[in-house]
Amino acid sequence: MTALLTVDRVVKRYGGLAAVDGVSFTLGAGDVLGLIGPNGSGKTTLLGILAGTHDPTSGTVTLDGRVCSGRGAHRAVHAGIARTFQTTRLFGGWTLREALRLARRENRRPADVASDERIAALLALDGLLDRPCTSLTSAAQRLAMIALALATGPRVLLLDEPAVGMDTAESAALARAVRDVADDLGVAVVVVDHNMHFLMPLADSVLVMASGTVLATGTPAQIRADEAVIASYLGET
């Protein structure tokens, strides 16, 4: 596998906390990875480090083979990596494809951007572009969060509780989308989510962690029979 993202040692302290402490991974172009671990186990911390919105205390985030940990929000969208939030964040009476249109000025590889069509059909999103964005379902909502992502050009894309609130349709619905997303567009993904009925079958790779650390890496099947993870996660679930 050629890496795209790679994440060596990361560390977060806050005073004598190590929030993340010493986390690694590699992720190459279609990859989604789940980053699963009970609440307080740095999970959020680790995403907003990729984002940029936490500066690592040590350790670095590349994205092919150029830093991009510790220079800020705004600079991790320019260098490729999206994000959507748990709480849907649209633009009140905005259509779709005005708040796409938005989206997209964060955008410094114009040509590297599917269009709103084909975002809309991977997404499971046609005939909604140019309705409003609060006029959509809460499933629809999400997905539009997704397709804002997607429009700033992401090499990675960042998913936190993407499935939270679905019924089992919906997730199921939206792992199939997520998965076309990374097929097609070739965008690496990370997912973090506490539905593992959603996330096992979408992650071609998952990661454990647990008090700030990696607990464990492999397949969903390696991770469903790891002992030390039923012991500490999937046991409580």
Second form
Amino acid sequence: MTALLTVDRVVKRYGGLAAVDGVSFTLGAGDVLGLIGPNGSGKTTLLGILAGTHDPTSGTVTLDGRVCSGRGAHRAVHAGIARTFQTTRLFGGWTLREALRLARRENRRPADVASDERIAALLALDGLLDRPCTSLTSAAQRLAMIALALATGPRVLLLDEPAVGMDTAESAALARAVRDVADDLGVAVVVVDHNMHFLMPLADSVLVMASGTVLATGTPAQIRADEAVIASYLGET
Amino acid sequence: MRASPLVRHGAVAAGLVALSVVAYLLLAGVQGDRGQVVLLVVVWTIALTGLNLIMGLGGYPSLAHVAFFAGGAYLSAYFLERGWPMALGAALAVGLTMLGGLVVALVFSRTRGQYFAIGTMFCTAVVYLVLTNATGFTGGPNGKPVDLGFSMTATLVLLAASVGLGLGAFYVLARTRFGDRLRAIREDEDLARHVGVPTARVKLVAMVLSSGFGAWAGVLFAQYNGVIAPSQFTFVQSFLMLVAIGLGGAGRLLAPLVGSAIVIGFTQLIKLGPGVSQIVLGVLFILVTLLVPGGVLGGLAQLARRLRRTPPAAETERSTPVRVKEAAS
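Which structure goes with the form predicted in complex with its partner chain, now that we have seen the form predicted on its own?
Zooming out: every chain and molecule, the one shown earlier first.
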């Protein structure tokens, strides 16, 4: 299988500090990649580079053979990479449907995009489309942010700590929703999270970062058994 | 419950035509000091319709608007002096000012909030200095007379028609994708970029359009008034324009009209002594911002909704932010 997303030796320097220092990996359609690592290991910065939030100092991100890094977030979205944020960000008093409409209209491949109802059903947001985003529960707002990203018709979806602030039931529902998005829409998903009970069952493969570099990659089972990962991040259980 | 869109658009169009007719009757009928008040309200409404795009819909508090207003007035006067036809002079004045708007937008598109306000205020200050000191072109601090390019009747008709047409253009723009994009930028610019809005370009277009409204208002003001002087284009005027949009209800169709009426009314009609009306306006602005963040029109709309007893779910404040700045992990 040829890779949908290819990340090639991506580096991001802030002055003398390399927040991301030569990260490479590939991802196929429908794959879910868990991105873990200690605080400050460069996970969010890497996600930002993939999404066009930051320009890489060097290295490239290639989607389906086309370089899409370093050209700004709106172009990354047009190319097919959408992200969510650690903190909940939505368009204030807009209804979810209004927000989805905006995202949909910015998209140049409208045929690829699931309908509002389909997106809502995937994320268990049925019936909430016409309520102002601010009136949703915080868990629903987290899901609404994913819905907004999906309305851009992404081929790669980047989720930055989606389960933050969710209880066990909510994060389990989120995991199912992410799995459905990957399986039903064929979207490749990168998930950053610290909650291993949420992430490990969900991910097809896991990439562990430490100090801006890749410490280990493998299946969740391999990662759980990796001594370097246990030493630097997971700890003894 | 809601009327069909066609009926609503028709009603708005009819209302704007009626507004233009009323503006014409007032401009032609009211004389003296009061006539001056009518003129200023009309001219400000035209100019502020542009400010309502960038500031009202886009959330960018531009303090450069009076500079564009001055650009239209002075440039059209300059071309008239050279003996150029008025229509050409007016078009050039508006065009060149919009070019200036493009430069301002390019320079300050990377700044936000108060930094954008300070940056654009700086533009107004520079334009004011040029108006006062480039005496060869501008007549210096005392200003200069403006030749009559349009007949008085034509100026009155253009003024009155521009109010309705300008607001009509705003009404249409606010309902297009462009309007949605600007509102998205106001709510959360980073998020807007991450759903695919080319924010830099949208802001640029909004700023250039906005400067066009300001310039056209300046052209008509110079024609009607017959005299232009730097004291009409100070940064205090810029602040008052900002205050007018805030008082009227940023982003709402009639905010320019309501805001202008309040601000011009306070500064021109109620003679509170020099500086005092500005202080009163300042206090009023603070009170409105604190108590009715949606401005007069926003407050009225909220009141109307409460009277109709719409379910509260449907009327959450549009301006309520739901996010905190993202912290790096």
